[in-house]
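Next up: a single chain in structure tokens, the form predicted alone.
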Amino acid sequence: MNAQSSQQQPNDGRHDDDAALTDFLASLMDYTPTIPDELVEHYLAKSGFQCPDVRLTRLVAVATQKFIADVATDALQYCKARQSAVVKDKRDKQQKDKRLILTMEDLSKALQEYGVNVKHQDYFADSPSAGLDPVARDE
């Protein structure tokens, strides 16, 4: 009798997982993600994936939203750490402006934690017309 009950417990747990997954997928039908379905479908199609099920598209949208939120939170922590280090260096000068300025370095460090390497090129403008079209320079 114990053998039967021990065999039923994993099946019951599996049944609970299946029921939870079914409930979660059903709840995705009523959920409107921050990232539009059309945008997710575009990038899924661009990568070669097509699925007519809206629930799967919304699941990808929710996962993407979570990833972006995690990266933004980590970048904010890097920004706060960087700006607090600057304040410690300049103790004599008190800052009235307490706004946080997110830099590309903060974002790059946060993305690096998730395995995304961002290499950005340094841009230098030696004149006000640098970076403009040649036609726009003449005007």
The other form holds:
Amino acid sequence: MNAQSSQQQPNDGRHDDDAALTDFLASLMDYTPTIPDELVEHYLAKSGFQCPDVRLTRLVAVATQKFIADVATDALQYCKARQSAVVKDKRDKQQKDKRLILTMEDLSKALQEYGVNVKHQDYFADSPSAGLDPVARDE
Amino acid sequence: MSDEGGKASVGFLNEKESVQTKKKNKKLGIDDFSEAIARIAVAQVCESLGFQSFQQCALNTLSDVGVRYIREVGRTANFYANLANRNEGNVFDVIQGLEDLDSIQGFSGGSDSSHCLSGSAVVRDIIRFIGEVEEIPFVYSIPRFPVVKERKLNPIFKQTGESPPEEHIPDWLPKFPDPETCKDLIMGNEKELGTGINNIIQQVEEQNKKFEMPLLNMQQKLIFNQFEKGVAVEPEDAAKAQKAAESNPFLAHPLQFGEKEVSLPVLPTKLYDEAAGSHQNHIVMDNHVSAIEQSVHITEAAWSSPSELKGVRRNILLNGRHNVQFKFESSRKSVGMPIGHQTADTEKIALWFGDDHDEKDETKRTSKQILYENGENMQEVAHL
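Now that you have shown the form predicted alone, what about the form predicted in complex with its partner chain?
Full assembly next; the chain just shown is listed first.
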């Protein structure tokens, strides 16, 4: 009995999980992800993933949207943190810097937590001696 | 959402970036369409979160990362499907792929290797995400891409019932194109060649002042060949050709043999004696002899060093008439002509020394001499 009951519980648990999954996949058809299906299908086909089921492409699209949303949220938090640090000095800037801009700096910090290392050049110079002191340039 | 110029970038680079982006827009890559769509989708996602504007490069980076995410999920899902001896992907393959990518951040139950996939934390996170975030559909409706065009294959011999013209050609090969279509192509090519040559010759006229003689020589030959072939030019083209010929002496019809009386040139006696011995007659320009000094010593120097003549371009006498030589000159320095030789009937050979020229010689050149040489070239051009 005990063994049966113990077996039943995991079975019920799995059944619940399966049910949840099937319900979820069914509900995916109602939800339209921001990333269009054609784009996801194109890139999945490029990587060799064959699947005639539309629900799977929707699943991948939703997962990608979630991933991008997570990265963007982290970048937004970095941006807000930087703005609040600046605002502490002068209250006037709070009204000017209300604009939240997605910058490379915030993005690279956010992506680093996800294992993507993006390093961005701040500026490009046209010659090695650009920006140096005139004395050093002559040398 | 507006597009910020990029506060971190240097001011003067903005112009360059805009020019570069314009150039990039002209060159269409294979993935440009899908990348553009990805950028729009990512921008929509960012806007829904609260971003009001973005840096262009930041958006490009994020959309590129998103695309890579999709490709990585597809690749991993395909791998797991193949591992399980299947061609087509399964929902569990996709979940495993998502788990692999999310393992960097970590999710609950990730350390448990034998956990059930349907109850995976990744799926639960996604379900919660859908519940929280409002639905934002993509702004544009895009067609299925890439578009596959149906190829229209050329018919083979067997299909049309024709037998191949030659025995060695099997009948399963495609048919030969009609000879009439080929003729049009050839005619079209020649016409294009003609117009191309006209353009080039007009440019050459402008460059005549710079005396680029090799180009002129080649164009002359091309025109010669074109007119010699007797191309059946349409009346429109003939009128155009005539108009062009009137304005441009180089486009005039070449003179046939015997049309115009030309006097035979007379060689100076000294050269004539040497020419009688060999059919090669030339004057060598020595590198180290400056143009001013050479007038007297040229001929002596030439005949005294026959070994140097091997590298020299030689002209073969035909019908006893000396060929007119063209001087090869660069825009700035000329190889240098002997001051003493003024007549056009004497043979001259100019060598293309280029960098071998001694720098000391250049300083010895006077502006007067260069002007004189340029004047000589004008005479030669007029004789063509």
